[in-house]
Each structure stands twice: as C-alpha cells, then as structure tokens.
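The chain below stands alone, shown as structure tokens; this is the form predicted on its own.
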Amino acid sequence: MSRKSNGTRENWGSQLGVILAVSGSAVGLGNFLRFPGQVANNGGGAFMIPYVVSLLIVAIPMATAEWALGRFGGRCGFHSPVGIYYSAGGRKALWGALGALTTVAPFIIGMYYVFIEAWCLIYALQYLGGVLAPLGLRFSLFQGVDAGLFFEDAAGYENFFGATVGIAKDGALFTQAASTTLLATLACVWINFRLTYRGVSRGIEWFCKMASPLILVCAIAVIIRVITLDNPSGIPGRSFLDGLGFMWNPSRNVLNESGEVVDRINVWTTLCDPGVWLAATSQIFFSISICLGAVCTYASYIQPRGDVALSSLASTATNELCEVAFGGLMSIPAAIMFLGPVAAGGFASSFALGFVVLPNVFGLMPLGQFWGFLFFFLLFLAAITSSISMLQPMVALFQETLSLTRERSALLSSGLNMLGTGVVCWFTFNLGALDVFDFWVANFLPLVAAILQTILICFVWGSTSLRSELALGARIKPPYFVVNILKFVSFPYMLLVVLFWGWRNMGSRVQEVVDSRVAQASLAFIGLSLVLTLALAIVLSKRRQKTPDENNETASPEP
C-alpha cells in the first residue's frame, strides 16, 4: 500500500473529493481557452464531428481503462506513471519507460500552463482594479495602463496582450528589474508547490472542494449574460444564433463585416485534413487528461474498492459540460455579436481568442470590467486545478525512486518545473517555446502514448484483470465490452490519424524544427526531461526486482 514517510498511507479523503479533483485536473485552460480556438481554426462545426467521435470511440473506454489501471497500480503501492505501468505490466522495465512517457508529459505541459496561468491572474487583477475604481480603490498593474482594461481600440487589447507576455523579443520579460509577468509566474509556481507540498487529501483535495463550486458559479453567471445579450449593432450574422452556428454547423457561410457572403466551408474540405482529425482527438486527451498521467496517478489514491467505473464516467461528463457547454457558449457567441463574423480570424490563435479578442468584447459589453474580472478569475481558479495535478505524477516518481519525503520530492519537482518554465519565459518571441511545447507534447506525444497504453491494458494486463478491477467496488454494473472497444475500435482509430497526420504533416513540422534555434533548444529541453525520467524509471524497476513481491502485483482482484 503506499505510505507516506511517516507511515500512513495517503489517500483521498472522500469519493466526491476524488471526483472533484479529477474533474478539476480536466476541467481548465482546455476548456474555456483551447477548445474554443480549436473549434475556430479547424473548421468551426466541421470540427465537433471528429470531437465527438473521439469522445466516444476513445475518450470515454480509455479513461474507464486508466481509472482501473490506476487503481491496481495503487494497490500495488505505486502512484506514479512509471511504477503503475510497471505493475500492469509484470514487473517488466519496457512498460515502466511507457509511464516515463506519461509522466514527463504533464511535467512539462505544466512548465508553460503555469505561465499561462500566470496571464489569467494579471489579467483578473488588472480588471478588478477597474472594477473598484468608482469605490476609490483604483489600481493598475502596469505603468501608463489606468485601472481595469480599457482601450480605445482593438491595437490596444493585442499591444497589452504582447507587452505582458513579452512577445516582441526573446527575454523581453528580463529587461525590466521587476516584471509584472515574471511575478505572478512565480505567484502560481509558489501556489502550486504549496498545495501539492500538502498533499492529496490536505492539499489537492482541499483546494479542488473549495475551488469547484465557485468556478461552477463564476461560468454560470458568464454564460447567463452571454445567453441575454442582444445584437448591440443590428447587423445580420450578429445574433446569438449566429454564434452557435458557427460552432455548431458542419457548412457554413462566410460573412463580411456588412453580413454579406463571401465564401464557404464545406464540411467534406474539412474532415479530409488529418490534421483536423489530429486536434479533436488530441483536444479530447488534452482536456480530459486522459494518458497524460493524471488520471492514473489521481485513480492510484482512491481506496481499494472504490469505484473507478463511477467516478471515471462523472469527471468525463463534468469536463464534456465545462468544455463543450460553457467554454464554446461564454466565447465564440459573444465574439461574433460584439465583432462581427471576421472575428474569426483572431480565433486562430487560442491565446488570441482569450486574451485579445474577449477583452474587445468586454470593454464594449455594459459592466464589462466586472465581467472581463470574472471571466479571468474563472480562468484562474480552473487553472489552478489542472496545474497542480501536473506536477503530482513527478511528484509520486521521486517518492518512489529515491525515497524523498512527499515535501521534499514537491520541492524538487517544483525547482525542476520552474527550469523549464524559465526556458519559456525567455524564448517568447511569437511565444515560440511555448508553441513548440505545446504541439509535441499537448497534441502528439498523447496520442502516441494513448497507442502504446492500450496494448499495455488490452494485450499484456489483459481483459480478465480490466473487467475483473472495474467490478470491484462498483455501484454500476461496468461495461464489459470496453475492452473489444479499445482493441478493436479505439487502437486502429488512434494508429489511423497518427499515420495519416505523419504523413501529410510530420515532413513541414521537422522542417520548422530545422530552421528554428528556439524549437531546437525547446525539443532538446523536452530531451533531457524526457532521459531524466527514464532514468528514473529505469531505478524504480531495479530496485523492484531486488524487493520480495509483497504486493502480489500481477494479480487479479477478486470482483
């Protein structure tokens, strides 16, 4: 069983907190920022029908499997990536180098989402300085910005938006003795450390119970004046409806800032480019954290006969109502009410999306200081969420490997993130690193360990020890036919866009490798991230091998 140094085992303290915190790891950036710019740069409504096909015939039967297998793996006294694929995969160190995959995955997609992190954070404050203004609180973050964010026009919401994240040159954010974006970074960093320093069920969990209900609260209210807001201009294509439709609809048509047409997207273009079939699928990994280690190490802390099957089918549906319901109706309708129709163009960049495009439409929207605060301290709050359930794979590997404290293998894990989130906070020319960290390791490298996890769970831990882990403890009857869904359905699914996008594709991405030092230096940070946690790996099995088989780790439980 896993224990902590001081000999207690650690475990979540409820099977709601457990439920809240994986929804909370889901529920984040991905949701409110990611997908709506997903659903803008890939075709608008052509893009849900590869998303919702991924949803179905992968995310739901790979996150019932990753909650099962995370579980047995805690049982077996692993919590980390590495030592749960171990154990699945009967003590062999192959299987235990696939959890290095999921383990460095989310570590290092937490070095540049704490920055990101650290926008939302700048951003809330700098509104709810212009939200207490009239109460003679009056404040700004930034010299010659008055309080709250207001311009006059739409240069002015991307010239903030690129002096904050230092867009114009690499190291832009160092040239200043004290800059407004390098402390909140290390605000979030000191946050995230903090609360994972204290644990699952003190820290984690904790923050998660208290966090959930008020982003809960905060979309709710966003979306209600989203839903009744009127057409401020009275232009055709500027309705509520109009948004929807964009989102909604696989064809559709182009319009002008007039509402005149001028082209149209045709779903069958749309569905032909592997890429689009590459982003929904990655979207679906990305935003429900499925095989980028969460959930397998968050399942390892659920009691013994907890049930995986429930809790795996409750956080999907909380993450599929913040992404799909809150995060597409709170940004894309009010975008195209307030900008028109050619707002679409700035939907090509998320970070566009929610940080130069939505301030637009706060600063002409009535309240919208308060609106614009809400709206980014919701960002905030989810962030927070999904962040510190990144660095707790890590975490758990360097309690595992070197026998560190819990407090001891946070700070590590902590000290080693903010290295690779200072290689980001430097290279931000174009957000270059940060670009380059987010397609090879947000979009592909997933997918390909999503290939490799379900020959893990279906050829060598076998259909016998699944059906037999989501039986125990259930409170549902759990559907038998996961497995022949995941060999049959879910694996030549996966194999197909990975092929297809490689080839269409991978030829113009090693490319812009080739010809950019920044995603060199970035790919080769990756690298070394990447052999540090093999290396561990790699410690972990030899270390097992020299240990008496306590734990009976390739059994079967008995349903």
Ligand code: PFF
Second form
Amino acid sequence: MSRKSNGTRENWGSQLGVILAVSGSAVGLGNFLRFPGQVANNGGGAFMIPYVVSLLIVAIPMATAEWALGRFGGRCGFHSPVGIYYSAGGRKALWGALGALTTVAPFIIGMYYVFIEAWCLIYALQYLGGVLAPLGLRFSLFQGVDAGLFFEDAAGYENFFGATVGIAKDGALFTQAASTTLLATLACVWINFRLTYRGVSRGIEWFCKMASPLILVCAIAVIIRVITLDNPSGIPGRSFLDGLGFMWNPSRNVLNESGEVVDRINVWTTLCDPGVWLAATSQIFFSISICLGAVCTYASYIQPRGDVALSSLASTATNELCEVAFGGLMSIPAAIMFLGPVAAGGFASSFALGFVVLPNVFGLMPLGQFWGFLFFFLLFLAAITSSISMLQPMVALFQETLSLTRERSALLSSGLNMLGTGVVCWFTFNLGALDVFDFWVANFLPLVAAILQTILICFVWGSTSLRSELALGARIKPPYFVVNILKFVSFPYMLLVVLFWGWRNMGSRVQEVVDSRVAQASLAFIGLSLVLTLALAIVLSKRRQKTPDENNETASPEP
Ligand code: PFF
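How about the form predicted in complex with this ligand, since we already have the form predicted on its own?
Now the full complex is given, and it begins with the chain already shown.
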C-alpha cells in the first residue's frame, strides 16, 4: 500500500484540493498552446465539430468512469494505474499490463513537456528582463541587459526561438552558448521533483492551490486585453471578430494580405479527413488528461467516501472553460488582428504560434513587455501543475512494486524522466524527437489506451461495480447512463476513429519512421520505457498479497 514516509496512507487534504489538483493537471500547455494550434492546423471551426462530439460522447463519460476506477483502486490500496487496473481487472496480470501503458504514457509526455516548460520560463524571464519586447515598460531586471535588445523584425523572433530550442542541429543545446535552455530545463525538472517529493497533499495539492488563482487571474487579464484591442492596422479582415471567425467558422474564406477573398475552405473537406478526427479526439484526451494515468492516480488518493461524479464534472468543466473560452480567445484572434490572416493561416505548428507569432504580436502591442511576461508566466505555472501529474503515476508504481518510500520513488522517477528529457534535448534538429514522442505517445497511444480502458471498465470490472462506486459518497445524482454511453457509443466511436485513421494514414506514419533514424531512436526509447514498466507490472502482480482493505473491494451503494 502506498504510504507516506511515516507509514500512514496518503490522501488529499480536501475535496477542493483534489478538484484543483485534477484541474491543474488538465489545464496546461494543451489548453493555451496545443489547442489553438490544432484548431488552426485542422480546418479552424470545422475542427470543433469532432472536438465537441468527442467531448460529449467520450470525454465526459470516460472522465467520470476513470475517477470511479481510481477511487476504487485507492480503496484497494493501489495508486499506480498498474495497481488500479490490476485490482479492477480481477487481479489478472493482463490488466496490470494495460496499466503499464497508461503509466508510461504520461511519464514519456513529461519528458518533453518539461523541455517546453523550460522555454516558457525562459520567455517569461526574457520579457521581464526587457529582451523580447520593443514597447512597454522598457526596464530590465538584469544588469548589462539593455532594454532595447528586442527584435525589430519578425525573423528576429524566429531566430530567438530556434536558438532557444536548438533547432538547427542535434546536440546544439550542448554547447556553452546555448546552455541557458539546459539550465532552465534542469530547474524545471528540479521543481517537479521537489513537489512530488513533498507528497500528494504537501507538494502537489499545496502548489495547485497556490497556482490556480494566479493562472486564472493572468488568463483573465490577457483575455480582457485581447478583447478590448481595436483593429490596430485598420486593414479590413483584421478585427477581433475576424479573429474569432477564423477560429470558429466551420467553412471559411482564405484572404490575402489586403483582405480580399482568394479561396474557401469547406467544412466537408475537413470532416472527411480522418487525421482531423484523430487530432480532435486525442486533443480531448490530452487536454483533460484522461486515459493517460493521471486522473485515475489522483482519484485514488481521495477519501473512500469522497465524491466522484461532482469532482469529475467540476474539473472537466474548468478545463473546457480554460481551453475553449480562454485558449480559444487569446492567441489566434490576437495574431489575426496584428499580423493578418496570411500570417495566421501559416501557423506551422502550435510552437510557431506560441513562441514566434505571439512574441511578434506582443512586440506590436502597447506594454508588450508586460503582456508577454504575463502570458508566458501563465504558461509556465500551468505547465508545472500538469507535469507533476505526469510523474505521480510512476512515483506510485515504484512505491508499490519496489516498496520504496515516496521520497526515493520521486528521486528515481525524476532521474529516469531526466534521462528521457536528455534524449529530447539532444535530438533537437527540427525538434525531431519531441515530434515523434508527441505523435505516438500523446496522439495515438491515448486512443488505443482508451479503447482498452473501456473494455476493462465496461466488460471486466463491470457496470454493477461502476454504478456502486459512483453511488458511494455521491453529492449529486450519479450519472449512471455513462455506463451505457461508454459501451454503446464511445467504444464504437473510438474504434471507428482509430480504424479510419489507421486505414488512411498509418502507412505514411510508418514510412516516416522507416526513413528517419531519429524517429527510430525515439521509438526504441519509448519501447524500452514500456518494457521496463511492464516488468514492474509483472513484479506487482507477482508480489501482491491480499491486504485487509481488499476484503472490502466492492463498494456498496449509499443507503
Ligand atoms: N492536460 C495537460 C495539458 O493540457 O497540457 C497535459 C497532460 C497532463 C497530459 C497529464 C497527460 C497527463 F497525464
């Protein structure tokens, strides 16, 4: 059983604490960077159709069921996805192995996530130091740094980003000139380590309680700034509403620099692309952190009679508010207003949008230094509350399999995590390793894990267990229909998306791996991590003895 180092079982301090921690896990770079980038790259408003479909028919029922699954595992004395799935799967090693998949996935995502977290830290500090913004406060915190070191042209920001992430060649960051990025990455690894080391309540919950209001205040301030901007250039097609139109219209016109219509993107063309459906469904999983181990691990630390359905709905709603309302209003409308639809249409990736296009926008904004700082500081805080949740499943697994104290497990997990971050930091040419990790682990794997998790919940653990678990401690009427939705709607829907995508796109993805040595090395690393986690899963199922809690595994509904 997972215990504090002094031998008592770990729990969240309060119901609000767990909701903030799970919301903190959900609200992150995925909301403010990945989501607008995905929308821009996948047909604008048309992307929102599969997105909303996935939210309603997969994410909400799955999140509720995963919370119930997690709390059940916690009552059986397990906190890692391996242990939780193992107990719900009738103590069959096979289901422990599925848990290995959802333990290793967030762990690997965490390896590149801290790297991006470090970019946010660097950008926030550079704004504070007066390096990145041409207008505004014009003061510098750093001695010797002239407040006028900002860039006069768009290419300056692109070069700054390239140098920060070492995009020119593999190993570029491992030189003295570029060591700032590595130092910032180490600082982020250290912060994550310290918070997981302090434990669920004293580390994770404490930090999320402090950071959540700050994130909210920064986000609202940036939104108000964007909404109240007038069309700065006066060129047609560059108002706030045009920005919203780019983001939300299912079919949209393609405009040139002077605002004339040159083409039209049709909603049906977008909807017939299986890649768009996969991207939308994966975005939902990534964003709410479901089927990625984090939610069920966090839920396993709630009190045996803590509410499940209410907490799940509260954290999903918070995430959607931050993603659709905040993430959707911030970046793209601002970019359209300042740079125009041509630049906006050319967002090559979420990174280009966040780290090149937006600094350009802040560069043109009055008080750009202040807004730039606020935006990247917000990203940095939101990233930390997410990345700690990626480590925790592995920390719990080490505690359960190797009987390590929480402190030692945190040290071991952070050390291994740093190894993977090292791989990502080395293969930086065109962000090769990061892209491979992101596609296979954050896009493709969650959908496969979700299908397997649905089988576990609906057909192995069973509807009756799920219903009783939902009823236990329920403060709102438990949404029992989730069982039927999961079985008869979500499950076939996810199968369809994976098969449709596999049929149309798998060939080209596999070819990319065949052609690229970096992709092969990155996939080998992912494979190795999976094998190690599987080995731990086997150890857990072999070593696990019945504990007193397990005599009481099946929840009885509230009278
Ligand atoms: N939901 C986080 C975000 O939107 O940035 C990312 C994330 C957190 C993914 C936790 C996976 C995970 F286990």
